[in-house]
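A lone chain, given as structure tokens: the form predicted alone.
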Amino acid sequence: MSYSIKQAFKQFFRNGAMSTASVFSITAILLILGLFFLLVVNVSNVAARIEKDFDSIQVYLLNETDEAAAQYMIDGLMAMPEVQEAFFLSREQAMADLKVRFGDKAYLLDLRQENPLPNSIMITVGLIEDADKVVEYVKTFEGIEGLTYSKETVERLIKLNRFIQYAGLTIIFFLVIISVIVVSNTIKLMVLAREREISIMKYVGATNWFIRGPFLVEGILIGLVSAGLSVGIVAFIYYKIEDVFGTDLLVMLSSGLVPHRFMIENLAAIFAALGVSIGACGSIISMRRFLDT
């Protein structure tokens, strides 16, 4: 193991040109791995979360609708058996729950003077297909200013969440198969380069994987320049985009970018795993056809 690391590390910076362009080449896939990887953690936390309250049906009252008429609407609507839940909620409430949502970004929401949001009633149904009937009914009140009910929106974002995963899982498999050939074929042209040295150590009885263990850890040390590179990227891009459209998107949807610390610890894990496995497998197929003979 000792040997095998110092010559990995030896060949990397002899082969100073060829590591680079291999370095360069996983860098920008895994770059690419890493945005769609941003897309489709943060599509499915806006879905989950919009999904989460898809159930529910908000019904918003006029200013001059007093609780007691709430309350009347309330038992017309728990009498109903597609009617799981049925509550008021007032505008004070309404405030500390969205500041609840706004995390450390709630300082927004003290800058208006007057409380914008209204009373409301919050109904929850038992099944989402009964929910038109509820919606039927609660149009029939008096007192009401609207009312929200977002299925269409979630079956639509739940489609494109579901569009955007498979399509990214294709794409990273594909990816991940051209950075093996890219490794594979660098450490190729490094074997080559050394062939009748790697002849001589066969015949004076180096076994297989005494010879192919420096080119295993040079490939495992490609992949992981690579993967701490791009990390460092993707992080850095990641910082720019919550900085600038973070309270844009926590405004709009009540939910903002999953946060940048937990994202990139698991991204850096996962790059981590893909540079080793990437850089292993290109270097064990490099070197077959020169040690199967």
Contents of the next structure:
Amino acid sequence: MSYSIKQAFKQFFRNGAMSTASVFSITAILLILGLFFLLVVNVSNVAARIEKDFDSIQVYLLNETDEAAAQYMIDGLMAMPEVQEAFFLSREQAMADLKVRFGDKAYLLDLRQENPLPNSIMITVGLIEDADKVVEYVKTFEGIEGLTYSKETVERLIKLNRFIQYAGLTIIFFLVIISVIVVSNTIKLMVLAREREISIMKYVGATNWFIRGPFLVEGILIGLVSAGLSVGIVAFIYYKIEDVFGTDLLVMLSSGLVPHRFMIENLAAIFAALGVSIGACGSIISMRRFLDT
Amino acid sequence: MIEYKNVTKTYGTNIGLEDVSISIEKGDFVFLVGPSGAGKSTFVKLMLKEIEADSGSILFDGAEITKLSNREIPKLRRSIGIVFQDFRLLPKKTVYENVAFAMEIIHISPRFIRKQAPQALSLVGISSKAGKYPHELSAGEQQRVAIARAIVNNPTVLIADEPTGNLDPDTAWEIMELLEHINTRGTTVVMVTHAKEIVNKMSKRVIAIKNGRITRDEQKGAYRPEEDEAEAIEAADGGLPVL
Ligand SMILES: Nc1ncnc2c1ncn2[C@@H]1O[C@H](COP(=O)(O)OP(=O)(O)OP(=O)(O)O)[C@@H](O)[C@H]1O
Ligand SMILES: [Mg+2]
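The structure above corresponds to the form predicted alone; please give the structure of the form predicted together with its partner chain next.
Zooming out: every chain and molecule, the one shown earlier first.
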């Protein structure tokens, strides 16, 4: 084992140009991969939040509709399996919530003498796809002024999010394959450069794993170094993005970027695993072809 | 020690060995002769399990080589030393390192290597060049290093595939003396060669192969150019006369 590691490091420096070239290629690939990762995670995050905000249906009640009638509607709604939650929101409570949301600008709301908000029923559906059915049912009620829900927006968002996720995964998949090919070619060159040594090792009776060990470690080393470099660069880029856009996005979407610590820690763990796998797969593939028997 | 029973090896339509049965005893010194393409290297590769026999049985020290799994091959090769015509030394290692390398890669302890490697170098008479690199040595010296490497792990059999092929006659004789010395220490030696003089003067067992078959097996044998050389076959087959 220690022999393999020693040999791998020796080789790494002896074939400096080759190792460096493949480290750079894989770093570049992982960098792109990391940026896609950031994009996908953040888009998913934003989408999830927006979805949460919009998966509710607000039913505005006419002033004549009393609380008992509202309760009757709520009971009917709660009986539907599609409905997760339905509750009565009084106009006073609605105003109080609004004031909280306005924060230090709440005095603006006090300018109006009368509370303009109606009583309402807030409905949360389990699946946004079921919203239509619930809406149809709500429309059969008497004593409602109107309702709002934004199914299309949410659905479009979900579709976009899915698309970005699938596209991201596809691109990530191909990038990973390219990395494996890069590693396997590098290892192949290293195997060829040491062909004589390997053939002697075989004749003297070195075990296959003893011969393969250094190349396997070599591949893993290339993968890990590349992973480390790319995580560093991605982290740097992410900090910059946070600096520039972080607060603005917070206001715009009421959901900022996924916090960098969470993001980078996960990315580091994923890339470490990915680096090791890419390196190991790459060298095993080239060794299967060149070091058998 | 080594026993081939009805061994056949073909490469597609090419015949490597055909129905070969032979037995080599412990301590034997054997010349393997025959024209180019006769199957000599095939014979050697089968013993090392570099290639698989199509049929037949090969026993090495009582173990059936044809049935060894891939994981058992290294163990077999540790009991066989091998020397080639082109020496096959590692150019970036010194003489000593080349020999020590053969021990390192089979996990011999550094202490034992420090003891054993110089002994092997001294046995082949090259101790004074231990710190030199292969390109600084003459061909004969390089072959000595290769022999030291082949015997340093105390194999029971030493195989030499045309070890004198690249050497001038005097140097070749020195190498032969060395191989004979190694043989007298108990190591079985199998030497593939085209060197008529050497075979005749040494007067050892000669196994002749032609077209994959054993044509002759004599104790204290001699080299027969008319059988053992390719040109002779062409003439015998009624080919074009040599001008
Ligand atoms: N890998 C291979 N693929 C196809 N045919 C082969 C292969 N190796 C050997 N042969 C054929 O098998 C036969 C025996 O070859 P082998 O190498 O054993 O001969 P040899 O006696 O060692 O010859 P030389 O004296 O030239 O080294 C030859 O006809 C050769 O062409
Ligand atoms: Mg040959």
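For clarity, a rigid core is taken as the largest C-alpha set superposing within 1.5 Å between two forms. Residue numbers count along the first chain shown, from 1. Here the structure is a predicted model, which means the values were calculated and not measured.
Next on the checklist: Aligning on the core only, does the CA of R91 end up 2 angstroms or more away between the two forms?
Outcome noted: Superposed on the core, R91 moves its C-alpha 2 Å or more between the two forms.
Item to check | Threshold 2 Å Cα movement between the two forms at L62, rigid core reference | outcome: Result for L62: yes, a 2 Å-plus shift.
Next on the checklist: After a rigid core superposition, would you say the CA of Y137 moves by 2 angstroms or more between the two forms, or not?
Outcome noted: After core superposition, the C-alpha of Y137 moves 2 Å or more between the two forms.
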